[in-house]
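Heads up, the chain below is alone and in the form predicted on its own; it's given as structure tokens.
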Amino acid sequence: MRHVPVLLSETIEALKLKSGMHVIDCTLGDAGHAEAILEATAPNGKLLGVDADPEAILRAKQFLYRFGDRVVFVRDNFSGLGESVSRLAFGPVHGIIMDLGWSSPQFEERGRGFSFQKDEPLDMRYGGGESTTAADVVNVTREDELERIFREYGEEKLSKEIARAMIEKRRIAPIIRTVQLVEVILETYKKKLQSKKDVPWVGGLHPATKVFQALRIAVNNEYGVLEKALPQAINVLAPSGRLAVITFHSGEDRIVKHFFKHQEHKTIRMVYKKPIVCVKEEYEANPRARSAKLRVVEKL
């Protein structure tokens, strides 16, 4: 299954792409945006595709094979964007896209514990074997820090109760698989809601949704990476070049919004006063698109 990119036509239109332009896709994934960018900049436009996930790079190469040497691939975290552009002498850069959503294959096909619907090791790393895993976070982090992670990164209302339950559970045995973590969360929710349901859905969401999101953000330092990457993106853009960022939850959107607001009239101008969101037809076909927001700026 190939991931379907969100707000594809809106993003391509917002970047104002023309033949011969050089564009960077900072979150290559399954190359849905990249493919459309290469088509819009044909016949000689080039794309720098960046992704920390080695499997994503391999999949993207298959999807973009027909574009030949018009594509340059970089396996790296996009917090190193400036260094990559300099090292490869890629430019002038006319457009940059950051799609901060996670592709369906990463959730469902990698076996890394991103999904609470499967029994997998609690890993959640997208870049490989060098960083802390979700199991490490769950089993060694202090209770107050776990509570902060769930509250700030997942906006989880039962963050304190879930953190306390995890501490108690890990004293008996390490929490190393997704099903163990889900069990702790469900037990906490059932106790709080006095529910006998196997899964007490809350506002249409599975109770594990926000905790899994929070752990993924913490494991991959997603907020820190974004904060480092945004100023680098503006720096490498040519004058009149555009940066498009698609966010999927309030935490990352807040970082993008505040950065753009701080830089407005200094290094950038806002292309749109308000973020672009999906039309009803798109989020009905793809429920994950419901929370997507596209913000676009142009370098002065």
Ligand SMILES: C[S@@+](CC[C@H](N)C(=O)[O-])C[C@H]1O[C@@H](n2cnc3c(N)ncnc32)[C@H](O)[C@@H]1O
Second form
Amino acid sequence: MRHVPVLLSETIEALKLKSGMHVIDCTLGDAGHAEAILEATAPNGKLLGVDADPEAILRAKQFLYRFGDRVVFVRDNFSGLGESVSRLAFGPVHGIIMDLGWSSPQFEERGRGFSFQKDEPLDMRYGGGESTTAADVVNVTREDELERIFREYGEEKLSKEIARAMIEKRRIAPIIRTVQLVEVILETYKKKLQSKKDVPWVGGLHPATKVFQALRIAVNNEYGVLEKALPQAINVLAPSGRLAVITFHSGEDRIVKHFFKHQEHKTIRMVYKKPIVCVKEEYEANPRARSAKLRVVEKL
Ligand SMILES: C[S@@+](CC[C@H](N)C(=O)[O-])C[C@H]1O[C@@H](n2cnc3c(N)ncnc32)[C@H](O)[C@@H]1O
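Can you give me the structure for the form predicted together with this ligand, which would complement the form predicted on its own we have just seen?
Next comes the full complex, this chain leading.
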């Protein structure tokens, strides 16, 4: 299944693309945005496509095959954006897009443990390699730190109780699969709510939603890399170049909003005062789009 790009026409319009422009896609994924960017900058515009996930790069190469040498692929974390741009002498940079989070095939097909609805190893890394997995975080992190992760990154109301229950469970056996983690969370919720339901839904959400989000953010240091990448993106943009960022939850949107506010009138101007959100037709067809926010700035 190919990822459906979110806020596609809005992003392309916001970037004010023209023939021959040079654009960076920091989150290439299944290349839906990249494809539209290459069409809008035809016949000779260039795209630098970055993704931390080697499988995403392989898939994107297939989707973008017809554009030939107009595309340069980089398998890296976008926290190294500035270095990639200077190493490849890519520029002048007229536009940059960041479409944060996971793509549908990562979530549905790659067995990385992003989804609480599947039985998979607790991995949750975008890029793989030697870095810490979600199982590492769950099994070695101290109780107070686990609680902080669930509270700060997931806004989880039962962060304390879930952290406690995880510590007790992992004393018996390591928690290495998604189903084990879901079980701990469900038990905690059922006890707290004195519920006999198999899944006591909370405000329309499965009880595991927030803990899974929090772990993914912690494993990939998502807030840290975003804070590192945003100034680099502004730095590599040419004057009048535009940066478009699509976020999917309040924590990452807050980082983008504060950074833009702080830089306003110094290095950038806001293209829109308020973030662009999806129309009803889009999020009815693609539920993930419901929480998407697009913020766009222009380099001074
Ligand atoms: C929402 S998907 C992008 C979808 C893409 N715009 C499309 O149209 O198919 C996000 C992608 O960004 C990648 N990603 C997330 N964080 C990253 C990071 N810090 N550095 C590089 N790639 C990252 C993920 O591996 C994933 O492929």
